[in-house]
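Shown next as structure tokens: one chain only, the form predicted alone.
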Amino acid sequence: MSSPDYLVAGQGLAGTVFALSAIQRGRAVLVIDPEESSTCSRVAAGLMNPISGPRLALGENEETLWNAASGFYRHWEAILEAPFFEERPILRLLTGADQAERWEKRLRDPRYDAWHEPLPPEWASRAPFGGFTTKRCGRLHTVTFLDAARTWLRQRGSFRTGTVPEDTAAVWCIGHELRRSGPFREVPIRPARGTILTIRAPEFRETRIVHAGKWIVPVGPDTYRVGSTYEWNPADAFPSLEAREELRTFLDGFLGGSWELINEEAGIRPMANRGLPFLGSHPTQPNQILFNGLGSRGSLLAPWYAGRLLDHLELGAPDQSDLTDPSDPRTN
């Protein structure tokens, strides 16, 4: 292809969503990626959960983020001819009296009304501190999405195996490797290793996602993925004994030991402060662009923020200082 409008370094979740968003706007894109078999985006569960974390926090702009993400993935499912996005409820079981008290306070906020409903009656006995069903949430099957996008990009001459020299003008989407490569080494990425188990549990028989301090995601007949852990500043991307034991202890308590380990994986998340990604132009090299640090909510955040970055690059608005504010009325 001739010189692309955007050269994208990395074909994880951030790079893929940015590339497809740019193509959707009629831009020529070339994505370069080393095609590693195990990366954070490929290990990730892809959960899209509006009421997140132990504090049960609903973001100020979950409606904006959800509409952007669900619309984007449905659009590209049709083009890529691959089923990778599903809406699926999350059964949230509260883990203690403090969390139950916090949820009671959340229920006084009318913003939460559209996002939850009661737990199914059959789950009441397994939720001594209460719980709720989260609505308008689901899962991105990240491996299916990334593989389908790579095949499609390759077929149109928009993908190449390799790495991008750090002095090349590009959109940098290389996850935690940002600390070691490219022009954005000074950006304060916080690497956090997450470990996920794949298990067989024939007696569990649940088709919804369950979150009870850890999450359990149905992925096939009697098969589930379970996670995740947070280990800051890890030395490598291999599951640790501590993470393995943390997940095993959870499963033994929750499933009563009636489960069998199939596989374990780990990936290093590129975390950013305040849970918001890093995006924008380099302060002294404006042709170097950053889109990184999507963290554990990347599947939900990526489409809206990719569009926001493209608006900034092509329309000059909003100001770069506002790029990570979903409440900006110019984007609603």
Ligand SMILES: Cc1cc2nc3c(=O)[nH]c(=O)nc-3n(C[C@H](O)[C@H](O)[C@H](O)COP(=O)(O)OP(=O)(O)OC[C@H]3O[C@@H](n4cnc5c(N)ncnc54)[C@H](O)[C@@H]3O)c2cc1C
Second form
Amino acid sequence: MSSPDYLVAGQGLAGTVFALSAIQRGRAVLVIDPEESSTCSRVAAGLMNPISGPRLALGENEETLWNAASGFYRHWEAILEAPFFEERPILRLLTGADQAERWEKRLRDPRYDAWHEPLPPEWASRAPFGGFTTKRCGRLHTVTFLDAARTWLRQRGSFRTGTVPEDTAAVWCIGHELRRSGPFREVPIRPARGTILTIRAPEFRETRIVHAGKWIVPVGPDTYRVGSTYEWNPADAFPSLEAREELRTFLDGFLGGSWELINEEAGIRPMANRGLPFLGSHPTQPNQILFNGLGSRGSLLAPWYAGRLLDHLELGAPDQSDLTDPSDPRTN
Ligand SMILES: Cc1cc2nc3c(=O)[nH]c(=O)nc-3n(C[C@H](O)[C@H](O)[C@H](O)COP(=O)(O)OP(=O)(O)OC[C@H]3O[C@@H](n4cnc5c(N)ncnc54)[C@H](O)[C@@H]3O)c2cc1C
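Would you mind giving the form predicted together with the named molecule, to go alongside the form predicted alone above?
Expanding to the full complex; the earlier chain stays at the top.
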């Protein structure tokens, strides 16, 4: 390829969604990534949940984010010929009286009406503090998406294995590595390690995603992924004893001990304040561009914000500082 319009450093969710969005707008891209097997995006559960955190907050922009994300992934599923997006309800079981009280208050806000319906009867009887079914949510199979996009980009000569050197002009989509390399080290992302377990639980027999403080995602026959944890400023990306214990305690309480550990993984999320990603050009080096800080909601945020970054770069639209904050702080 002769000189691309955008050299993209990193092929996690941020780099992949940015690259595909730029291609949709007729731009030539070259994505460079070291192809490590365990990165934040590859470990992630990929949940897209508008009412995800313990505070049950619904962001101002949720409709826009969901429409952008679901439209983007469906569009690319057809082109990449891989199934990686599924719209699935999430059963939310409230975890205590405080949360039930908060939910009562939330329900006075009519914006919530479009996003929930009652729990199915078999779950209502198992939810002492009540709960609801979240609608218009789902899951991105991140590994399938990233692998399919990588193969497709490579076939077009738009992907190369490697690491982008420090001083190269690029769109920097390198997740938590931002603190260690590239021109945006000063940007205050906060690294948060998350651990996920994969378990076998033949007696659970649930095909929907269940969220009861921690989430349980069906991923195969009798097999589930369970997460997640938050450990700030971790020294490495390996599951810690504390995180494992936190998830074990949850599972023992929720499934009554009838489960078996198959695997455990961890990744480091690039968190930004107030859940708002960092995007835009470097203040003194305009050919250095940033797309980072997707936090715990990368699958839902990436398509909308990649589009806003391209609007900024191509049309001179204002950068993120002039956009509406899409969410309260929240966790997956
Ligand atoms: C346990 C866990 C569970 C999660 N669950 C969810 C969830 O359910 N839903 C959700 O939406 N989000 C979830 N997330 C968050 C989501 O994974 C992140 O928002 C997202 O992965 C961040 O993507 P990224 O591309 O910014 O970073 P990364 O995935 O870290 O990608 C950065 C890429 O850049 C590469 N790189 C680094 N340096 C260079 C360089 N110099 N040159 C080239 N490439 C480089 C890296 O190798 C990597 O491939 C979860 C995260 C964790 C850890």
